[in-house]
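Taking the form predicted on its own, here's one chain by itself in structure tokens.
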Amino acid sequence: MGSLGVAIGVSWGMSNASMEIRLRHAEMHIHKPAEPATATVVKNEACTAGKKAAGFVRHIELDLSGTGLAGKCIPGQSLGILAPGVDGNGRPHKPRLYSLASPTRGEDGHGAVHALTVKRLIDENPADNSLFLGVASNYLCGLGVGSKVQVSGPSGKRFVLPVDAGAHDFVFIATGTGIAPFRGMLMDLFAGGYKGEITLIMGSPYATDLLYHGQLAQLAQEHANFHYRTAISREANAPHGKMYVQDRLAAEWPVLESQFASGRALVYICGIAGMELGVFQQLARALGPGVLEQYLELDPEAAGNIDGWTRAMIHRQVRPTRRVFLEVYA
């Protein structure tokens, strides 16, 4: 899940057994909010590509040693952060979910230290023009090394890699902090000697907002089967002009088409709610009969008016199958 507070995980699949993908086992709710684990901050650093990024995003590593979470977390899951204090009603703050950005082995190689990718939520209240600060995100981003944090989880079992990863090619599509789970997944795949094809499309408003850019570019240099592509939406002088993730998907289609046609491709989408609409529209335009049905089920009305789709139609008239994994957050 993302790191802007309350996250919305969405998944839908066809009932056809042939579409089922066997996923890695994911343990959940080892530490519930009522009995959280205590983690220790061991690193807190910026993870944007430039110092002049539009937002403040931190890579925060938590040592989970001695808790039930150590060795139990896998990429695609999230941890709940319990910020201290109470809300406006005098109740303790509810957990905010943040995607794990680490591989199964963790940052330490033993599964005890896991990272979160956290963007400070700073906004303006339209009612009175006062400044609004996200409770958990600003709490986390302000912590120093050695600080203690109350943690619950892990949560999530549907946005994880399949057991037989080698039988598939992967198309990862991310915006903003939605890159977090893919960082961990990539590290798991390469550590396991994965030989298939991976395309990662990373979208951001400006090049300075790209997260983990140096590390991802290095992985692309080291692994010929990993194709790292960016989509910069607000820079006219970007290498390929202004584009969103669906535009980059279209540009990469000559390479990706055979992977979809072969039935090997799985699509994972993570980022701000709404990004999935353009991606689904591009898939509907590009995939031919007999292939499209493996990824999207369309009602007749939707099939006849792709340009007219709205987000409200997703999961109703436009239904992703089990070959599409969706995690979006508000």
Given for the second form:
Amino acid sequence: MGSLGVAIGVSWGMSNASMEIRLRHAEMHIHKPAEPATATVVKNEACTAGKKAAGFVRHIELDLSGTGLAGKCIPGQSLGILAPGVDGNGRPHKPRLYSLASPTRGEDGHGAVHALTVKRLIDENPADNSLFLGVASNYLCGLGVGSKVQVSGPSGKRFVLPVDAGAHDFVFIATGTGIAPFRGMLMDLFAGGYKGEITLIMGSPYATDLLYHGQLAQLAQEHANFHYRTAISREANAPHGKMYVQDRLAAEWPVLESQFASGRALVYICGIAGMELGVFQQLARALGPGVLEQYLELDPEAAGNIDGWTRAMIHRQVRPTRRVFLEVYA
Ligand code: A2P
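Given the form predicted on its own, state the structure of the form predicted together with adenosine-2'-5'-diphosphate (A2P).
What follows is the entire complex, opening with the chain shown before.
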């Protein structure tokens, strides 16, 4: 773990919970989009669990050697990918951000090779039934080993691990490619001899679409303090039926409750926007007075009607504290 930290003061005004969470130092914007780095693809492989997964998701490793990015990226940060060509207005494509999936040491052990987890965006345009293909995702997923890619970044300094990781337990909640930063964080934590408790809840439509499933299951076998749990939304999860990540959070509550009550738990949420609402509702239902305030600040009307919350209330009447880290995308 890096020793430098961005100090973020956290004070709840609670008797047991006045504490500061210092985050790892994150380098920012070393290569701006106007002066991108040139990376080389060294691996591009499917990272879905089943051969017949519903979506196409690939683990793409970029060699950043010789650029300003080598050795400067940490989990929780993103890289910008500049797809070649121009957009509908004739302008170069803007960078598309992808979370890093690698630990600080990279895939090569030296921080020079970092991976992205990329899902092909394939959709239909409802206006005319035409096929819509995401520009950057399909460009990246189609690249062969040896291809050159223009990269900017890194960006993001708030969705990173704390300096003092050993003082915390971690509840990582992911849907889809939101798993990427957690893969890197888990590797960083275990490389640093982490001894606390980590629960990773991973949401996927089908079991075939779980990402890095073999690696994560293996990690859970090797580390008794790592609890890897899945939430499959379109198949039965015996004995629970179909589940979203917030349902899995509820099912795991008997184990997690003490981690929250002790004040050790930090919650990291990464994936589709919309998951925040269900996860926050679940936290609000499960956490009692004195503990809830450490994770969510609720306006009085929100506190009285948890089931009636809407997405528009998140960040307005329902505000996550500094113990809740969010990286969500539309
Ligand atoms: P579903 O699409 O079955 O409703 P992916 O990115 O691979 O599509 O996976 C996203 C996962 O998150 C799916 O299992 C999806 O379920 C689930 N999901 C969709 N909306 C929400 C939500 N509001 N809260 C939690 N999970 C959600």
